[in-house]
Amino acid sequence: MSGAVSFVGVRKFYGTVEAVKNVDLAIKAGEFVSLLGPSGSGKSTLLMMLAGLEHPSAGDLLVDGRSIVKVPANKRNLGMVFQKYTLFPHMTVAQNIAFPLTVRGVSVQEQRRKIADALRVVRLQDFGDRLPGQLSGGQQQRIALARALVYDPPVLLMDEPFAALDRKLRLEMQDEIRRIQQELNLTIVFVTHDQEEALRISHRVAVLAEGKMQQIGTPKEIYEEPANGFVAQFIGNVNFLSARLDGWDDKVLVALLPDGRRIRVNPQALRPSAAPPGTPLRIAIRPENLAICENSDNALGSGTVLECVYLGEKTTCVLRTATGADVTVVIGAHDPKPQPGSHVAFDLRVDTVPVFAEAA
């Protein structure tokens, strides 16, 4: 069982609307890749084309180097798990899991062995005789997963499978699918609109918008070195500041802020790197890279506190600057919290931070 997947110049039209625009993506065997983006970004369409439920208008789809574009969906041997469990309510758990084996003509004896293995993988060994209506939502999702794994597919496709679960259960299922992926060394292509989920479970994340691939990279690369303003803003929270390119200092970008202050910008995050001095910039700084400070002298900026929201391990404070821009700062959950209406200064936590800069 291998499971390398490639999208090569894939396009998809619905009438005159191009939903997927020339997407190239290579996924290694045993890799967990999430397709992440807002509604209408093309992520589910890519997955449906891989599953054989949609046909690409152009380009090719490869599994282990062989084109599957002309292979019917039921012959592709790819596992699929949807948001809706689609379990047969009148069948027991074991019968539900056995269904794809029965269709493939697997012997009853072999079915019993494979069902037992699948139930072991999802940790529901004692649930084979129950009906789906006797299971919780998380247990039903595990059975749907077991059914998709029972015939040993080289690739597992998952379309927002945990979206209907509550947060605690969703986190448990994320841990479970990571464990299963590692245990089976399975290739997983996972569709989600949840940024935190994608960062938490994936080896790499492919960010899409309006049918185009915006960036593909590890969670760390996507978060700390976004390729453009969309990725910087879509992945987590970000503050945008206006500046001008002042020059370079030992391969580190120096940006000049409107108040005359210079800050150093991580060069890996710069787009474009060849911009000349004086180029207007838009700089993105993560809230956790800012801190509220008592002394406003030489601070990055200041503003009026609009609100502070307690979130358990942290508190987020939103400040409105004199220009009308809102800046979010993260402080420790037990740090002193400024009162709404008070005027405070904010500054960088460190001299050089992983931020994004682009020509404005």
Contents of the next structure:
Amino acid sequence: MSGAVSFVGVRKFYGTVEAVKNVDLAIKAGEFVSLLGPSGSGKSTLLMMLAGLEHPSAGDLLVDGRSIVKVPANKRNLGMVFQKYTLFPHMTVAQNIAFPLTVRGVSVQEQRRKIADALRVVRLQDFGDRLPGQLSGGQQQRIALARALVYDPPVLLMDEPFAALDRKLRLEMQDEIRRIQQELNLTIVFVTHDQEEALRISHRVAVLAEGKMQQIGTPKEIYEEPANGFVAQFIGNVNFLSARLDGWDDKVLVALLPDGRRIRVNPQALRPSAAPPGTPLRIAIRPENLAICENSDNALGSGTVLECVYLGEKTTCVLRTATGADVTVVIGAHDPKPQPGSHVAFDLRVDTVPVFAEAA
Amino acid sequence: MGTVHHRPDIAADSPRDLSRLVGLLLILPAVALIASLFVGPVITFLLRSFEGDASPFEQYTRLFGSDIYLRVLIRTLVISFLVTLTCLVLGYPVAWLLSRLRGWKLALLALFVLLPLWTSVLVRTYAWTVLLQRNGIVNSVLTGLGLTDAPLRLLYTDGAVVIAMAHVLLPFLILPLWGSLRQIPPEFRSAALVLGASEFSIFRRITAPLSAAGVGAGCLFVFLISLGFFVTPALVGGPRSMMIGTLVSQQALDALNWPFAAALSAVITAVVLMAMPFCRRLFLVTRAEG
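Next, give the form predicted in complex with the partner chain, keeping in mind that what was shown is the form predicted alone.
Shown next: the complete complex, the earlier chain at its head.
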């Protein structure tokens, strides 16, 4: 099977600004990988380099082991769906899908068969004669997808393709692209700034910030074992607590909180050799791993309720502790909602904090 | 649309009706000015083409009965066509470049395109006579390089008229074309490239069809203005390449034959009006695609 993609030591300078800093990423054939990061993280630049619309300042790009850096964009034979709708307005849907076939000199008969196939894949069989202006945003992106797939590219590149759609349609399109990916066993490189989208659709997520690769891993790894504070904060919500390293219990780290309480923490990248007792720590705890508790004696901490926000399946409360830090706690749908201004204690729901400690 | 929409009865002082009234009042001065100083005189003048001793169509009989006048009319159409073609060939690359440039480069090129519009047509035409005359710059260069033995006859030819008119009218093609090229999102080019298209395919299948309305509008501008052009053909063309504008002026001012001048004007107006439905179709296409 073809479609393996590698970034090898890729760097990109715009003038003196380094937009992409030495990125390595190996994507297997048939894998769905999201490049996730805030704007300016270099994720789109990486995709544009793969497409041939930007050129790396250093490093190499490989597709199935062959370097494509010197291959012009129109000879790379990759599929791409853009954020902006890029269907050509003067061509019908069928003519748009035929475009990559026409420029490749495919016979009209073959074209007709392939267009019908592509329209079936995106479930818009009867739309061939329409003009793009007569389609909704979601339909236009499906046609753009059909156009990008009709010439059987080994790799499909997607640059925030659903960012302009409303939430419900976006979720639908995410399911759709996952179904198509499995059906055709495509390699997909998907750029997004939406962490929920990345977790939902990808086999692996590559988190980028300021041009640097922060972490590459499965959605579960990214969420539960973030490599650093940036990833922890960017993927979901997180509370940070200050502590000192107390000791090691096998591979689990024991941290000492300022009030004298000890908690067990997943050490992530910290190793006993590098982190002796007494090392200052920053501990990240997900709001869903905290709970409001009755008894404040053995609690992790306490604080004044600032506000509670109802979000349907859950409610989140923000507490301000005595040290002035804000802690977010998730309350179950059936639990009583604390009154703003009241003083409550909070504790861990778990034995070991899954996320995480780093040297402060 | 089969349904009739009944608007609820709105009193005349509703904001919508008020704004319509204000709109009418605002365009009234312009309408009055154009009606009294332009439309009125033009109609009066064109009506004079039916003056004649024998029949009301005497002027037209004379016009269509003579080879000379028909030849001038046909030459006018041919020269206007050639001017339009020259403008298109010279103007398209410039308009394309304008649509791709940004910042100070755009400002500089746009300035060069607009500069001719700020200079008098008369001045520019005299400049061409200086360039093209027997011992002018062009002939000096040609003989100096040894390309010709004797100076060429450049001035007072149809070629001189076409070149000089194209120079004067070039901005009228570039500006609308630039407008329509600028509307093509740059993402179309990126998308087409990734889909495998060569630069030539991108031009032929995307840029050209999407700028067709701009080409049409620009060509129409140039062609219509060319039909009635007077100063340039009169100065660089000379008597043997006379165009209808020169003929009208000659008849009205030298021969003092106003009815015949009016008949010639009526013919050229009719040609322009025949081009109008074509013009409308072009603009409709633009709207459907936009």
